[in-house]
Amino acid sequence: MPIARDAASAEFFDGTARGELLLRRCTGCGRISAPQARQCPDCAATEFTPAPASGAATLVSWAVPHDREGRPLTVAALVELAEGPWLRLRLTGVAEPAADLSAGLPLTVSFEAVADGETVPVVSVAREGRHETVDRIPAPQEGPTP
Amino acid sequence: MPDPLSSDSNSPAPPAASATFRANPALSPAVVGLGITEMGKVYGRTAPDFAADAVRRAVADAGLRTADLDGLLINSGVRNDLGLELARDLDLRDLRLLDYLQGYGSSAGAMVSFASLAVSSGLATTVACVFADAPLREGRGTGAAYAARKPPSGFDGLLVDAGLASVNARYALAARRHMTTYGTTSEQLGAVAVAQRGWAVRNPLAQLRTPITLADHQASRMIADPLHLLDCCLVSNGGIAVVVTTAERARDLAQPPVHVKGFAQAHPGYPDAGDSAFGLVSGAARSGPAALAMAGASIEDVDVAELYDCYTFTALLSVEDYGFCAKGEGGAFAESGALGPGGGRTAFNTGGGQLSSYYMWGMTPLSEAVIQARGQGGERQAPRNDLVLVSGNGGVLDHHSTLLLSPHAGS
């Protein structure tokens, strides 16, 4: 389903457009936050400049929704980021039951265009000695779509 | 483990209420009205109806008219369709407090703190504190009435994005970190639905009457895996409302008066990285102690538990939060049958919960205490009621609120 961005987003999804996934450093502090952050939870303060994340994530927990059929929609993540902050994301290119999964599971970030609306971000297994770089795609064409 | 609830930084000093009450217990306050609509499938009919159909009920259980309210306190439920008109609709001239406030399932909890405040201060006599809900329509799935109405945009995109933009996915993830850290199991998840499965069967208000099995449970549709369709509430239609006034006002009343002891909320706001006990420790590990040393009572001493069990998961992490368990063994405590009927020291969710009997937010909770209290729950009565517990949870474990009630006056 497409996403549309909004003024709280619209930095975020700039980032994400150029393959970066875009946290928020606080600038009284320097304490690394979630990108939807409004405050700085060590020293309150309510300025931010963007710092892009590493891609290096570990699965916290994780849940799969299933339709009425009973058939799996997505593997939905709650991951933790190598700078600290947890988001919630689409966890892909994990088989069904998602029986290999566990805590602690290292995890890479990547970017995924989808029609219509903002590039997401979406984490997936790390690979063996992938962990520290990002998985990249071309950013969307600017202008109107079809 | 993380484990910042339990921290002793922030802990609670006990509520100064507690002394209010202890000063003149004449003015301790009592709930002495309970009302409860038409329950579950119920159509054609408003949360505003339900809601006005409630207190109306209530009052008249007090055996008290509507015009002796001088307060009424107000929590709508998912729709947000309920508000101060209430008021008009049922006719109330000269009301000293009428408010509206939203803790989600930690309401229930909330009005009846706020009302005994109001009744102890002086500021009300007589309040009462009404949820109705009305998500259901007629020719369409439960889980349509909870599903989101709007497109996503946004951070909340994202989430939507993720998968997680139904409370139902929410829990799973919740329960999930729980299962990982604890070893808790869907079987043992599983065992909260069977033990209260057994006490509705017994409840001649709930709508889920048939008795089920582990195997019931395993077998039944993935909702949001780890939860299954039987670790997962009903949805109704429906409003219940309570009426709260003084224990020396109680006295001439209709009702056995049920005293309010103690009351307390907790609100973790858990932070999104690694230092959050989202899914391990919910705010009722801060509420249950501040309600019970307000109480002057420890967890030994509670007889009936009536917890929020919105999902299994809720009750079981409820179950080790209070201290009926040691943290991490609440899935050893249901298997055991600690929850069901004839289960142990303490009776848990003795109505069948909003598993099996019916979905009202912390009404469902602070109703079947309420009965308990006054000894009228027949065949689902539990042996002693000296003390009941009752346990609000509201947003995705965010919000917590916990009353502690009993049939005697006193301390």
The other form holds:
Amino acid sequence: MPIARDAASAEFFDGTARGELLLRRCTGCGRISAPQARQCPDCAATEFTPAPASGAATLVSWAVPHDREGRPLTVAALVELAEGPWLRLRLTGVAEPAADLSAGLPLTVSFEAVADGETVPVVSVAREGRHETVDRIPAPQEGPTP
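Form predicted on its own structure, per the form predicted in complex with its partner chain context:
For this one, just the chain is written down, with no partner chains and no other molecules.
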């Protein structure tokens, strides 16, 4: 799916390019919301300031779509960030997608450059149950699809 940067998403993508997952802190009550929040669910305020996420998350649920030959395409994860918001992100680095996954599994946010030039957040399983520092995954190589 192509990424469409616009005025509303520019701050988010500028943050991901720097290796920061920017959440939204309500200026009215301080609640942290997801990057796409337009209104605070607690006080209904519409003014926010950026709030970098820690990079720690836990797995809530996941789905593995398959191609026509039955090969897994990706692992789509629903994650809860340590700050509270839930996000839908791609889970990377899982060899057998459903084998070792379970709700509550510690995850770490990292960033992946995509072909259209933007950088997007992804998650991977935190090693030894610990959250790691944020790192970057290189952009995919252009070329023919096998």
